[in-house]
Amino acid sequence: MALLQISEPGSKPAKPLHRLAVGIDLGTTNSLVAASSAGAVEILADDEGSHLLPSVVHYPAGLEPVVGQDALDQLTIDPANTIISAKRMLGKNLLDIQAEGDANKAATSLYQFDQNSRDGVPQILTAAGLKSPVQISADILGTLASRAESVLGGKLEGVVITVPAYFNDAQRQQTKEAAKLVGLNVLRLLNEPTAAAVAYGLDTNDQGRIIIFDLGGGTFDVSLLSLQRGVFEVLSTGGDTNLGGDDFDRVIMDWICSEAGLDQITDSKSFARLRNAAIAAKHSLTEADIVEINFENWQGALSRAQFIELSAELVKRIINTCRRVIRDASISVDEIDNIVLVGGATRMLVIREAVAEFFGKPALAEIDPDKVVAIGAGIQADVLIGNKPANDFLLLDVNPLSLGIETMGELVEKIIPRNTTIPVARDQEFTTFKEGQTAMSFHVVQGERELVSDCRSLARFELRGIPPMVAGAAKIRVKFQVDADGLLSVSAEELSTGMIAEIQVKPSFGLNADAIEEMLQSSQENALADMEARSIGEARLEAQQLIDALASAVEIDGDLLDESESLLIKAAIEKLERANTEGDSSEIRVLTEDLNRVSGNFAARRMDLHIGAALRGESIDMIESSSD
C-alpha cells in the first residue's frame, strides 16, 4: 500500500530541490564557470569581482599551486615554473609538441620537459616536481569548482566542460581525466561552438543557418548549425587546434624582434616580457590606429595597417576554414543567416572586418564573446542535472571524420560516415576469409580515403574463440559507438558463441588542422583513383577467394576431375593469378568469371556427392520431419 504525503491546509508547497551543476569553459588563455541562478545562467565571479580566470598555474617549491591572475603575475618573474596554454598540450606526446614548432613556441621556449617521460607523455619540470598537461588542467578546474561552491553555497553534483569541436579522443579523454583528478562528475563534454549556439538559441528568436565563429587564445572552431524550433543540428564543422589569439601575439613578437634587430630570444624572462608587450599592443590596436611599443632598449610604433599585413596568413587560414565548412554543407555564403562571434580573440578588428567581408554581413556579438561558451555550458548543465526538462531543447553534434575498419585487401569499410549526428551506434556483420579461422584482427581507422594506408590508424584489437568453420560461414557483428562526448568504442561479437572483444579508442596524439585538411582535400582530389583502387582490391579479393576455394576442393575431391578438365581449371587459375598481380579490375573480373565457368561442372559434381553422402541412409519421412 502506497502512502500519500498530504500538506497542511494553507501551507506553501515545498520548493523543488535545485541541484548544483555548473558549466565550465576551460580555455587556453582564460577560463570561466557559469551556473543557473534565479532562472538565468550567470558567470560566477571571484571574491574580487573578476569573471575571467587566466588559465595559468604557478608551481612554487614546497607550496600549493597558484592559479589565475596571481599566477599570471609570476610569468615575468618565474616563467619556468609558470605554465600557460596547457590546453594546447592535452592529448599530445612530447614529440608532437616539439614537432609543431611555432604552434607551441611558448611551451618549447619557456619550459624544460622531462625527456624520459613514460610513453612520451609530456611532463614539465617545475620547482614542485613534474607536471603534466592533465595535472595543470586539473588545477585550473579545481579552482573554478571551488569558486562555484563558494558562490553557490554547496557541493557540485555535476559539471559540463566545453572543448573545441576538433578535439580528438585523446584530448577529450584527458580533459575528463583532469576533471576526475579533482573529483568532478562530468555530465558531458560539450563542443564550444555548440555551447555558443545553446546560449544564443535560447536567448534570442533567431532561426535558420548560423555560423558559430570561435577564435580563442589557442584554438579555432567554426561550425555551421541549423536552428529550428529549439533543435540545434550541426550541419558541418571545421577548425584548428593550433590557431588562436596566441598566434597573432606571435606575429607581433616576431615583428618586434625583427625591428629591434634581435635574434631568437631563448631567455625565458625576456620571452615573457616580449609576449606581454605583444599582447598589450594587440589589445590597443582594437581601438587605436597606431600603438607605441617599448621592449628592453627598443622603442617603436605598430599601426593597424601593419598588423593586418603581418597577420594576413593567419586570417587566410581562418577564412579558408570558413569556406571549407560551407562547402561541406553544400550551401552558399548567401544562405547564412547569422554569424556568432565567440572567444576573446574575435575582439580584434582585423578578425571582425575579415568575417564581415567574407560573409557579407556583420557578425553578432550581443553576448560577451568571452562568456558565451560558458553560458551555453551552464544552460546545458542545468538541463542534464535535472533542474529543467530535457525537452527544453535538443542538441545534435556530428563526428568530423569517417570511422571505419580495415577489411581484406587493405580496404576501408566506413561504419560511421563523416558528419553523422552523435551520439550514434552503428553495426555491420563481417565473416572469416580463411577456412578454419578461429581469430580475427580488427584495425580501426579514421579518414575519407578507400585504402587503409591513406587513412589514420586509431586502434587494433583481436577477437578469439571463433568456432572453426568454412570460409564465409562465421558471422561477426562489429559495432561502433560514439557517445555524446565524441568518444569512440568498438566491439566485435561472434554471434553463434557470444564471444566478445571490445576496445575504447584512446589514441596517443591528435590531428592538427593541416592533417585534417589534407585528409579531406586528398579524398576529393583522389576520388576517382580511390574508387579504381577499391575496385581492383575487391576484384583481387574475390579472385583470391575463388582460387583458394578451388585449391581446397581439388585437394579433397580431385578424383572427380578428368585430365582435360583439370588442365582447363589449372590454366584458368594461372591466368587469374597473373592478372591478380598485374591486371586491372575489368580483366580480373572477366578471368574470375572464366574460372567460375570452367569449374562449374566440378562444383556441381562435388555438391551432388556431398549432399548424397549426407542423405545416405535417411528415409523420406525423416527428411520431411526434420524440415518441419
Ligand code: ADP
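Quick caveat, the model's predicted, so the values are computed rather than measured. What we label the rigid core is the largest C-alpha set whose atoms superpose within 1.5 Å from one form to the other. Residue numbers count along the first chain shown, from 1. What changes on going to the form predicted together with adenosine-5'-diphosphate (ADP):
The Cα shift for Phe602 between these two forms, taken after rigid core superposition, is 2 angstroms or larger. Fitting the two forms on the rigid core leaves the C-alpha of Ser332 displaced by under 2 angstroms between these two forms. The Cα position of Arg275 differs by less than 2 Å between these two forms after fitting on the rigid core.
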Contents of the next structure:
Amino acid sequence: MALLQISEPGSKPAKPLHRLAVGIDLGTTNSLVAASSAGAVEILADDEGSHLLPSVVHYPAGLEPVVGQDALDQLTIDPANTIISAKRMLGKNLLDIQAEGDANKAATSLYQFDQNSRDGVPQILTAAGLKSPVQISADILGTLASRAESVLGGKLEGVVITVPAYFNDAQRQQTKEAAKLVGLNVLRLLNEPTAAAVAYGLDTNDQGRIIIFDLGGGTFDVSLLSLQRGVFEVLSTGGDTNLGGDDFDRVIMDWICSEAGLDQITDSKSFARLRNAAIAAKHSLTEADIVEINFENWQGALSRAQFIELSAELVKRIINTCRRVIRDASISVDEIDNIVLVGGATRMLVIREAVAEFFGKPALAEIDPDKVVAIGAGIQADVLIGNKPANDFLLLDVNPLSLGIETMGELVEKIIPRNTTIPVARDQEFTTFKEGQTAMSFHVVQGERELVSDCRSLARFELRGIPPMVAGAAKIRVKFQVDADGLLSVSAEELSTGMIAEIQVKPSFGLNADAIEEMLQSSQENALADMEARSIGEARLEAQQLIDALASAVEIDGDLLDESESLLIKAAIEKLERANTEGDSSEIRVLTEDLNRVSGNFAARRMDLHIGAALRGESIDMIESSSD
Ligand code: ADP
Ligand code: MG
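Moving from the form predicted alone, what structure would you give for the form predicted together with adenosine-5'-diphosphate (ADP)?
Every component of the complex follows; first up is the chain already shown.
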C-alpha cells in the first residue's frame, strides 16, 4: 500500500523537462511556498525578499483584497476588514466558532459575522462583501501561487498543501476547495509533521523513533514517527487545533490588562494594539531576560521567569499531549531517538526547556522551524509531479479517531481503529435483524466510546433492494476506506445480489482538537460504564431477537403448541419484555435463558416438522419464506 514515494534529497532529476510544482504551508499565522530548483528545495521569497507571508487578508471597499504584510499593517487601522487566523475557522460552522469563544477571542471580538448565513456557514461581513474562511484561504493560496509563478517563470502544474495531522474531513475538504477556487491542482494534502520529517531527510538514518513537535501560531501537533530502513511510519499523533503561540500572546495580554488595571478591551483597535504589544514582548523574551512593555498610558516590565509562570498551564497541556502520544504507541520516553521542532512558537525558550526536560534530551532545530513544513511539502510536490525517479520510500499516516458503524442496540462496531495507518480499507460482514428486511440503514460514526450517542455522527445512508430472507440470512459487506488525504468512503454490498450503496463522508462541520481530546479522555474515564452499557445493549438485543423469532414461529406453527406450553411461553416473554426495559444485563440474561428453556421443546418440534418437509422434497427456504 504505497502511499507515495520520495526520492533521496539531493538526487538529481534525470528528466530534461522540469514540471512546476510547489509545496505550500498554509499556516494559521504565516504561510510559505517552496519549490525545487537545481536539485534543492527552497522557500520562494516575495519582491522584498521576505519568505513568510502573514496569513492575513485585508478586504477594502471596492478594491482587490490585500494579502500578507500589507494586510497585517491594516490590522490596527482597519481591524474589522482585516482577517487573521482564517485557518481556525475552516470546516466549522458559526455556532462552533462562537462556542469556541475563548480560542477565537481574536476573531469573535474583531469581526462581524453574517447571522443569516445558509447552513451556519461562517461569513464575515467586510467592506468588500461577505467572506468565508474558504474564500480567505483561497486569497492566501492565490498570492503564494502567483509569487511562485513569477519567481519560477511558468504555470504551476500542481501543489502539495500541508494541513495539521488533526484536521478532520471537513477541514481537509475546505482546504482543497480553497485551492480549487484559485485554480490550483492539489496533488495531495500532506500532514504538517510528516512534511517536517521529509524536510529533515531522516531517511539517511537506518532506523529510529522521532517526535515531531509542531507549535505554530494557532495549532499544536505532536507525531511519533518510526523509521525502519528508510520507511517512515506514523505510530501515533496527538494535538490541539486550538493551542499555539497565540495563546501565549493572550496570557501576556491578560497580564498587561490586570497590571494596567484595565477591564475587558472591547474597542477593536486597542485590542489589536494590545495584541501587538504582547507578541513583541513574547518574541523579545526569546533573547532577553526581561522586556519593557508600553500599552496606551501604561508602562511595565515582564521578566522571563514571570512569563514562564504565566505560561505554566499552557505548557502543562502541551507536555500532557506529548505523554499521551507516547503512551498511545506503547513506548517509553527513552525510546525516542530524536525530537524535531517545527513552528515559530518553538523558538520560545519556555517551550525548548520543557521539551528537553520531558524527553530528557534537547530537540533538533537546525532547519528554521518556520520553514521546515514548506520545504517538506516542496520535496513531496517535486516527487508527485514526476520530477524525481521513484524510490522505495514509503510514508504512512494514521487515522486519529476510530471509525465505525452503528449496530443494533445503539452500539458502535469499530471498523477502523484509531491510529491505524492510512490509506486503509477494512470490511466486515453484517446481517439483517428483522425477518424479510429489504433495506438497511447505516450510520457511520467516529469516536472511542461504545455507545453511538457518545460518538460523533459522520454520515447516514441506506442500502435498499435486499431480497427478503429470514433474519440473519442476508450477508452485507460493509467496507470502510480512508484515502491518503484522510477522507473516508463507506460502501455496503448485499452479497447475493451485488446490490451496493455507498457514501463519501461529506464535509460535515468540524470537530476541533479540544473535542477530540475530550472524546479520548471520556472514553478512558467511562471505560467501565461503557462495558456495562455494551453488555446491557447486547443482552437487550439478544432478548429482543429471541422474542421476535418466537412471535413469528408461533404465528406459523402455533398449532404445535399445547395450551399449558403456550401459557408458559407467553409468561416468559412478558417477563423478559419487562426486564428488557427495566432490568440490568444479568437479569435480562437469566430471563432470556428461561425463555429459551420453556420454548426449547417447541423449537425442536418445529425443526422436526421442517426437516420432515425437506425430506419430502420441499425446501426449507420455501417454508421459511412462506412467512412473509
Ligand atoms: P502557523 O503554523 O500557525 O502559521 P508559525 O509556525 O508561523 O505558525 O508560528 C507562528 C507563531 O510563532 C506565532 O505565535 C509567533 O508569535 C511565534 N513566533 C515567531 N517567532 C517567534 C520568536 N522569536 N519567539 C517566540 N515566538 C515566536
Ligand atoms: Mg505551521
